[in-house]
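A single chain comes next, written as structure tokens; it is the form predicted on its own.
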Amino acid sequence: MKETDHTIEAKILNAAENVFQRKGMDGARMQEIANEAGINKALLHYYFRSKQLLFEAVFKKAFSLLAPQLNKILNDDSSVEDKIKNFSFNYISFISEHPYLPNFIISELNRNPNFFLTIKEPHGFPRLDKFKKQVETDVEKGILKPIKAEQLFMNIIALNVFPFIGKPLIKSITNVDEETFNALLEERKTQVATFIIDAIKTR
């Protein structure tokens, strides 16, 4: 790829990522990510044939950012409970910067089951292995509760994730303003593994 080509793809990346987050994926427009990127239309097709095409790619670049910290934390040398507490940090550190991210997940994984597999390949992507063996230990120890670290992990994150997914109906129960909720979300980055920790602690 020439080097003019890779500086206008990745200007259009960031458009997108930029539009994306404003509209979301279904209220952005192709004419409107031209703009944003400066280029023409017909540019903007010539690189990516679709918005679709475009939303996957914006979110692999995203996601290639994320999961290699994901997995580091995953499987280093720390404890469950610190490995529980900088997950939950970075992820809804870096998702507040990428809020398009989970709904995406979701609507994508309906639409394609093996969306997944597409980009599990590549270094980086989290795994659980050094994880699960660190959760059998603690819990052999009575350092933990019996939990399994299949379920520990859905717990970890689902309560990371639902803030972002359920925002506009937890604004509305709450009765809280976007500054408000964006502070909660801050709470969030150290109260999640707080709330998970004390649950699983033997002591």
Second form
Number of protein chains: 2
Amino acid sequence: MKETDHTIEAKILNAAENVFQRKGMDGARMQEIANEAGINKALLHYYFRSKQLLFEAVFKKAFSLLAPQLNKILNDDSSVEDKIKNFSFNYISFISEHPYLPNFIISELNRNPNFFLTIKEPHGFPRLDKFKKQVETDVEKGILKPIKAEQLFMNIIALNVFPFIGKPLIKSITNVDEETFNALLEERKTQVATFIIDAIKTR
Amino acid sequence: MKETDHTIEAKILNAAENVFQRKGMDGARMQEIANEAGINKALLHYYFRSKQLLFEAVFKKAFSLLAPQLNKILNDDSSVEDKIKNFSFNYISFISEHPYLPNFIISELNRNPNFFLTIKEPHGFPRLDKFKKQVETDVEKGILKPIKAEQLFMNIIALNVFPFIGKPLIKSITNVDEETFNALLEERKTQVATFIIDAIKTR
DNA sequence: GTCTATAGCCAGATAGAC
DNA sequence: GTCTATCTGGCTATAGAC
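What would the structure be for the form predicted together with the DNA, rather than the form predicted on its own?
Every component of the complex follows; first up is the chain already shown.
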């Protein structure tokens, strides 16, 4: 079933997505989800049995959107440099369509780090292995300065994801308005990749 | 009053810190705070009137710990390079003493971005101005490659803060255990600064 | 399948004894 | 100031009519 289906189940899932991603598991209210879906609260339980199960459906769907993005770094066949450029360029557009997604995933994982164990089935779950070999090879060849794949991966994710998660903090400290902040993000589409590549490439 | 005071008020604040920072405003329970403080639930209300006010006290205290750290980048008199080195080196130790702090601040600000407006009094609130001038001067002098202070600041914070906030996600994807993850963090004490400086320094 | 009504519980807040 | 007991409201979940 596609998420754009007009079935009740899809309506509920979309409404739940909105509410859970903005308010989190603890802050979300079944009543608000029902309202947003334009149906009755009892129907939520009919389709998903409990708040917990509805939440898990939302979380899994959210992660299934994020995973392919991460896999573009980890499992593509292009060069490290190209991966960094492409990922950094595309990530902002991706997030603009799902603005609450990074914070939702990160926050809920911190609330319950064990929750991931349930999802960690092989089904497209991002794994570092291939990227790790690629980075090691490039370092051996002298294309890249010595760096562990884990560190490089952390840096790529950090530079791309953090501006969205830390937006309220950054906006306050830099004292920029919404429009200017968005312009900074737009700049980052190319600048982040340049920044990383300048940091790791041998010359 | 110092936080290490053995007054009831301090005991409550410390207990509230633990619970709120781990569970968030919505997930925290007054009963749990009372238990952790070793006192009765009614006393919480006697001292802080409401959950909301107790939460705000905790949040302000948390931010008053974080602010001086940020000001080491923004308002010190040392060079940009030295600031980056010192901040990146010290930040991990700082967080080890307050492991839930970054996630707490970020999550709660996302839950309620307006909340900052209450705190944003001049009292030591981190401001970008001085750092901005410094970066602009260094760029003009040709010491640094062209980069906006806002972007550089975002990058420094992202690279240092994200590993803590994204820890459960990163651990899953890189498939490392707690011990190895901590070793990676330890490495970052020096590697992050090198990474940033390689990215921005002209040669 | 979809609704209304309500059960049952739990949490924040307060009353009032000491 | 500190406690026990309790009020009150709101929330998840279910029963039961249609």
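Take the two forms, superpose them, and find the largest set of C-alpha atoms that agree within 1.5 Å; that set is the rigid core. Positions refer to the first chain, counted from 1. Small disclaimer: the values here were computed from a predicted structure and weren't measured.
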On a core-based superposition, does residue 192 travel 2 Å or more at its Cα between these two forms?
no
Spell out whether the Cα of residue 155 moves at least 2 Å between these two forms when the two forms are superposed on their rigid core.
no
Residue 174: after superposing the rigid core, is there a C-alpha shift of 2 Å or more between these two forms?
no
